[in-house]
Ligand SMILES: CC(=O)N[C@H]1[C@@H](OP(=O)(O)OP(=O)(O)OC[C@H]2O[C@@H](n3ccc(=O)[nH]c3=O)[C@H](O)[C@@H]2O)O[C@H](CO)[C@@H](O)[C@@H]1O
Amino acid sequence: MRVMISGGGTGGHIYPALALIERMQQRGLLDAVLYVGTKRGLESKIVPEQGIDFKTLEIQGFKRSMNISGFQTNLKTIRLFLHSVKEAKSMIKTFKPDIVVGTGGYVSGALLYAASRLKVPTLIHEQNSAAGVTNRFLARFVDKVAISFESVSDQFPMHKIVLTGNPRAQQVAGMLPNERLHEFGLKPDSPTVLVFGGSRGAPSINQAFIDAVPAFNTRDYQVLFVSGRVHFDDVQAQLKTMTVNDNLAVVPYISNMPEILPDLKAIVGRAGATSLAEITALGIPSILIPSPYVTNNHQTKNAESLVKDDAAILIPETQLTGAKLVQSLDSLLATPDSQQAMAKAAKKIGIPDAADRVIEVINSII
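Okay, now the structure: that chain only, the form predicted in complex with this ligand.
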């Protein structure tokens, strides 16, 4: 099968696409793949690193404010979109895909719209429990919509929806502890917690971690803290003036996350949908601090789908402090029973065969 695929901007859109490609390769279903992204999104680094053919379109998002500068930006957005659709059509005619798949982000809007105009089979994947802007726009043009949460079904045409879960879940589901923690200077046999703010990092979580360092220094658990690439220098500058003990590791980004996840006792993070797919695929206890800065507050809805089944703890960003972070982790790690119960509840929600389910949908379209 020849597959063109696009997911842009953040890891939450990119990793599901890569997981689907990997599964198709494993099953011997893939003859050729072309990934379409933007130069500026994380995909321009992550995708070529995987040895996957990568082409770019130039595109940007709409501004909500309609003052003069917002209006001018939106005019440019429309111009770029129309130009990208033209470019995408020419890429599609050259590559001749059997299916075009979109996993979200503006760039997938141009590619999938172009594919639908050319009558090439199309599928979009929605990771979140509230539909993204691009997928809402694309829904009426594409053949099928694969969803990850039942609760999003009323936001798409009923006859197009299939509940598949997130392909990234299948990629991590079978992972066993790898003992890779020593690569961060941590001990493989000490309980370890990951603290991170999604694929781009989150300043509020970074600040809470920095404020918590003096307390974390005295704990018998380890903290692997990921700042996000753009925030790393700033975090390092602040930590330079403090004592950071060797039970704490600070890095800008983790490239091999599936190999690290099984080594973790708990995760503190945002409530991005792909992170939640990983947490539920493996059954990892988590403390979620949903980003309040996302469309329709979808991260809170994502988080609530775990919290309602006691599969995670939610801390609203407004209540997040260093002290709250330490106290929440202390009490979770001090009670193995609640860790186990949370892990079990999380695993119950996971869809570990999600990539195969998406492949089934693709087969049904082509």
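Positions refer to the first chain, counted from 1. Take the two forms, find the largest set of C-alpha atoms that superpose within 1.5 Å, and that set is the rigid core. Worth saying up front: this structure is predicted, and the values here are computed from it rather than measured. Compared with the form predicted on its own:
- Both I46 and P167 lie in a single rigid part of the chain between these two forms.
- Smaller rigid part rotated by 13 degrees relative to the larger one between these two forms (C-alpha superpositions, whole degrees).
Show the form predicted on its own, please, the one above being the form predicted in complex with this ligand.
A single chain, with no partners or molecules, comes next.
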């Protein structure tokens, strides 16, 4: 099978695409794959590192402001989109894909729209519980829409929807406990909580952790805290004035973070689609602090989809403090029955064969 795939801008669009590619390779289904992204997006670094053929289109998003600057920007966006569609058609005619798959981001809009005009089979994947602007635009043109949350189904044509889950879930579903916590000076056999604010870190979560350090020092559980590279020096400067006991580990970044997930008792972090796919695939209790800075407040909607089934705890960022963080973790970890119930509820929501489900949809379209 020859597959063109596109997902750009953020890891939430890129990692599901890569997970799908990996699973198709494992099953011997890929004859060739071409990933289409942008030069500026995160995909331009991540995808080539995976040894996947990569081409780019030049495209940008619309501005919501209606002043002169916004109007000029949006005119340029339209010109770039039309030019990218033309380039995308040329790529498609050269590569001759059996299917074109989009996982979100403006660049996938140009590629999938071009494919639909050329009558090439098309599929989009929506990771969040609130549909992105690109996928909402594409839904009328593509053959099928794969979704990760049932709550997003009312935002797409019903006859095109298939609930598949997020392919990222299948990458982590089979992972087993290991002793990687040793790398951070922590004990693998001690209850451990991961606190992080996404790949770049989150200042509000970082500050809550710093404020909670005196209390965490006295707890019988461990905390592995990931600040994000850009914030690490600032965090370290504040921690130098404090006592930090050996049950706490502070790092800027963790490579291949999913490897440590099976050794965790709980996770504190954002409610991005990739994180929730991993949490539910493994059944890990979580305290979610959705980012208020994302489009359509989709992280809050993601988190609420778990909270309504008692699969997570939600703390709005406006209510997050060091004391609130410690209180929530103490309450969760002090009651094994609550922990187990939340873990079971999270795993019930998870779809551990998500990549295979997407492949089934691809086969049905072709």
